[in-house]
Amino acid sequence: MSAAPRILVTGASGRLGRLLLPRLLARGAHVRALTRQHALAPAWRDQGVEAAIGDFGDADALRRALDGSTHLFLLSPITPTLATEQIAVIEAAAAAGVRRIVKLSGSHWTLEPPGRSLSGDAHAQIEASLHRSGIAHRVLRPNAWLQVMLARVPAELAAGDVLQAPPGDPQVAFIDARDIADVAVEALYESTAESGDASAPWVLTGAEAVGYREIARIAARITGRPIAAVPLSAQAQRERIAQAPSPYIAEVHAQFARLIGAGEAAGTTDTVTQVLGRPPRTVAAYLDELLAPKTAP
């Protein structure tokens, strides 16, 4: 790639977005984020990102913000309107003369075979508008997130030495959110030429799968603990899945939890490794990063 690439990051205001940025900044990109929170632009023009103010469903703004962008990254939460919104968005790209999209789809597991979760057919229809559009691309289908599924490990020990743990111990092959944004950021510099089946969705994982009563085990040794995974009973994580914004995400989050549960989230690939030239961070690297206790400066 020649000349620094012109990089619309949308979804820049969440988990991954907020990883994105530097790394795209230090490989010296021009990088735009789309935002609708005008008080996130003083502080991303101050780190080098331009604010488009804006989202998926002002055609305007969009318009405004694919304006003399050669990429894009595209992501955007989970609704009932994701299929449609980021469809929109890639004919928009399309007549902005974009010439290479990266998109953050749903974990593998949710869209192979069709018809097992409404996120990962609504990811689905997506990838195929991708496929459809001409544009040069490549789709990321990270599997179950560290830093969201294991978000509640910290509050959940300092209230005791119990780890609330899904029915069944299942296995899951977590992958570290600063991974999937490394590797994101290699798909945003890929060129047509040296992507080979530029077709083909990076299936992104950690190295193992690792199971609760393994992740208790792991926070026992790091904190010098006697802590147990405790299984949830079925009425309890219904519960804790009816906590979710909208019925909507609930059912979502509920086929995530069957999924996960039939062990559908242990598979791993190699992927990180081949892009990266490294192997994913591990559980056991996030938990200390978590657990450890710090030393006073």
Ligand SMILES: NC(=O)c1ccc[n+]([C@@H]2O[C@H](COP(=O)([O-])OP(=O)(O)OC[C@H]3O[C@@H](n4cnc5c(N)ncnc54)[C@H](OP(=O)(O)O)[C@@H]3O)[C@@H](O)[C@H]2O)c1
Given for the second form:
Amino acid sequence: MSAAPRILVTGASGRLGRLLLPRLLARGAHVRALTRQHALAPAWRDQGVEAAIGDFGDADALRRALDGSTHLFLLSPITPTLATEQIAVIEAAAAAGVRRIVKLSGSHWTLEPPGRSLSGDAHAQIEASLHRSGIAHRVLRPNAWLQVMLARVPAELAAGDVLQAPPGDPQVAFIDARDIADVAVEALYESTAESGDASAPWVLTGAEAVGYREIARIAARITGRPIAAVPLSAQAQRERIAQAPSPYIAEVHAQFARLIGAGEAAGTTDTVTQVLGRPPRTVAAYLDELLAPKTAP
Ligand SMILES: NC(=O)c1ccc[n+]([C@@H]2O[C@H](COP(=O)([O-])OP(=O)(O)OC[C@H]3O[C@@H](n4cnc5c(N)ncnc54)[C@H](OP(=O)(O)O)[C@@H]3O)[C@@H](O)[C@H]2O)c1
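Same protein, different condition: the form predicted alone was shown, now please give the form predicted in complex with the named molecule.
Entire complex below, previous chain first.
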């Protein structure tokens, strides 16, 4: 790539987007980040990120945000408007002359075969719109993120030596969100000539599938405590899912729980290693960061 790319990052203040910003700056990109939160602009400016204030639903704000951008990283949260909002961003990107788009999609097993989850079907609709756009692109389909699925482990272990596991102890090839961000940078910098079959998504997973009994064993080794994984009853899992912020999200989470329980999230790929030239971060390394006693500096 000759001149430094001018990249608009959407979802920039979220779990993944905030990992992407420093990585793109370190690569020398010009980074603009879309947010609805005016308060983020000063700190971003200090880091070298230009804030574009706006909402996916505001066509003028999208036009301003995309003006002069050569690249787009497309991410938004799971909501009933996921597909309409992201398709509007793709159309605005085409009008602005954006040359390359990297889309953060759903986990592979939520999209295929069609009809298995509301969010997977929405992501599939967006992927189809991206293919139709004619803009060079790469779709990333990451598996379940460690930072989402296991973030509650420290709080659970603060309350006792019990880790709450989904019914049936399903195996999951969790991926570290930092690996997704590392891959996203490479996907943004991929040249169209290198990218080959752009219709093939990059399916991103950890190197191995791990169950909650194994997670409890790792946590026990790190903490020196007798930690056990105790499966939730199906009823307790339903009650947990019902606490979701909306009935729509509860339905999506119930669909994910069914698919994960059926072992659908256990498959692995070597895409992270192929793209980054190193293996994915491991569950054990992540748990070590969360749980190992910290020594004073
Ligand atoms: N978690 C997993 O295991 C997993 C696995 C596979 C795929 N995914 C995909 O990951 C995505 C979620 O990523 P995440 O967890 O990083 O998101 P997140 O932390 O929920 O962050 C959401 C971001 O979207 C922005 N946003 C929300 N509504 C907006 C609007 N109307 N206009 C403009 N910006 C808006 C927010 O920006 P402001 O608040 O700053 O405006 C924020 O930066 C979903 O598409 C999901 O399908 C997740």
